[in-house]
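Here you get one chain, nothing else, as structure tokens; it is the form predicted on its own.
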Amino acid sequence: MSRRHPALLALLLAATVVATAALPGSASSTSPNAPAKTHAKISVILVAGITTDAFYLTMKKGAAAEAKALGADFSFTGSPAAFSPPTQIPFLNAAIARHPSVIMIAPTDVNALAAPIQRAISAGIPVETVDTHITKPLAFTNISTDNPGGGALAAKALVQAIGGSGEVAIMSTTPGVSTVDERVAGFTAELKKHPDVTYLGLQYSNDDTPTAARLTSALLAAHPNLKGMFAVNVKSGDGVTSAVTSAGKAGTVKLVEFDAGPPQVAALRAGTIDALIAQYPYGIGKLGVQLAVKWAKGQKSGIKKHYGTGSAVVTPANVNTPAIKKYLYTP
């Protein structure tokens, strides 16, 4: 073998490791010099309460404004069907699957949905709760009204409506859930301070429409002198105010509810309800994306277990202004 050819193959390795080494993104892995890896696209997953409510599709819609504009990819889900946890775990697990870098969820219950949640964290997913949270501090934050606060303002407008005595009487949906929870609670708490009120107590609608109807047109029936009423949330609401309509006594017995979907502004402009505690949930939704984006990019400095959105009394006289125009929603 000629001594120049061992020679020759040296100089050609040489000059091929040469060339690789200038090839672009070709650098090793451990070098100081090499690029940064790309990173996957941001995903956020808001699992509703229930999908077919006013609400959280309005809270969708700010989401997913919020997400197209942070460049994120954002999903809605939910069970069209109930707010419950039977209902709501099958998504929340459908969503863990999907593994995306946060989801955001309005747990059904307070208790119930602490290890669904929990299963999610475990398996590498940051949680947030918004609108409703549960008892475990298991999410990094929670986005959400002030529930005791609107429920002393829903007594308070009700008492207004009735002149300040007489019987009233709550429509709620299902014990354990967080939000409607304390409204009763903010409720019951200022109606206190009103001592010519009676309060007859709360009844369950277990959020549906048909039963809170039921419900109301029996209680028109057992308390004659009923004054008013005070619906927790939409589907109650849809409840109170279709049965005392029926009865003939639309704007005789006087109504608040919370909540501001469709059918409950057409309601209160045409005077069957006399103020609505209105939240916030399109902010709720922007402000759940802004921070699920922080979170995944690391940026958690900062971020405070909980935050609180506004809320308004919505009443005849202000219902058109600009001021209030961003509580109405509009699924």
The other form holds:
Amino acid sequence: MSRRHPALLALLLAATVVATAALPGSASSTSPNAPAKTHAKISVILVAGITTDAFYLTMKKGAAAEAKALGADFSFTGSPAAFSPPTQIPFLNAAIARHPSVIMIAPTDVNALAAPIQRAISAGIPVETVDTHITKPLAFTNISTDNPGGGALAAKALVQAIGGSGEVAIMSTTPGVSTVDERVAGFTAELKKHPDVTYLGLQYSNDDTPTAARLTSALLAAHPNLKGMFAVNVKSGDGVTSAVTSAGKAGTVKLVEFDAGPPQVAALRAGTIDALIAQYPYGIGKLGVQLAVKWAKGQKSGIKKHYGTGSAVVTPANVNTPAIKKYLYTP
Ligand code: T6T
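The form predicted together with alpha-D-tagatopyranose (T6T), contrasted with the form predicted on its own above:
Next comes the full complex, and the chain you just saw is listed first.
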């Protein structure tokens, strides 16, 4: 029994240090973005936009692998139900209550997440945005795809698929989501260079696959000459693909979609989708944890405000090539 005492004492001491570090308002929490010197082990929490999405699940894998390699604690959280501020904010608040060294978050709105993110920073937890961003410059860094550039690539691919002329439309998710708004802006700017293409406008699926399918069915009925559609992400894309297929127009109505979830890649291989603008979510997660750990260690110099992780235009011609493999999501 007596030989156990030193170990027990050390354990109690360590627990006290962790508990002290975990208290909002303790020494480590007074200065925003202060290095988490008192944390026994660096801890990172990733708050996803929505957890039932191949993109964020692939990002989680990259983040978890990097955390393991660097000896940091990592956890993944978020709403499984919807991509929206009211569903995301409670998960961010719960993450703040756990007082990790760093929070990584994909904010679901450019404005609505500013105050909750400020709460984290005021509690001494540095915040990094991944994928999406907020308008206020609160995060110490942001890691994302070039979304305006990706939108332009999508327009080029769709114009090519429809042969340079005809009616096209966009299926988006929700206004106020930085990534998809930028994809739409990049797409429509590029479209202006093609006067023979008629843009019918965009609709919002609220990041819900059945809604995207319902809206697409109505669009196909109202515009029998519709030649092509751009879907801005996984869930809107899956809805567009299923509606076009149900209408018997697979391969006739040309489709270009952002992302590369397994059903999207299967539809590309089947010839229903003409091109995917695939992101590199594994790389976003990996770099996100690398930077979080550096920041938490106080190694802040040289960390830039933004990092791009690249994208690829995936087509039936290149989908099986080694260069494309890392861009296909593996939830
Ligand atoms: O397209 C990704 C992500 O980049 C976007 O911010 C939200 O939708 C996805 O998660 C895919 O569904």
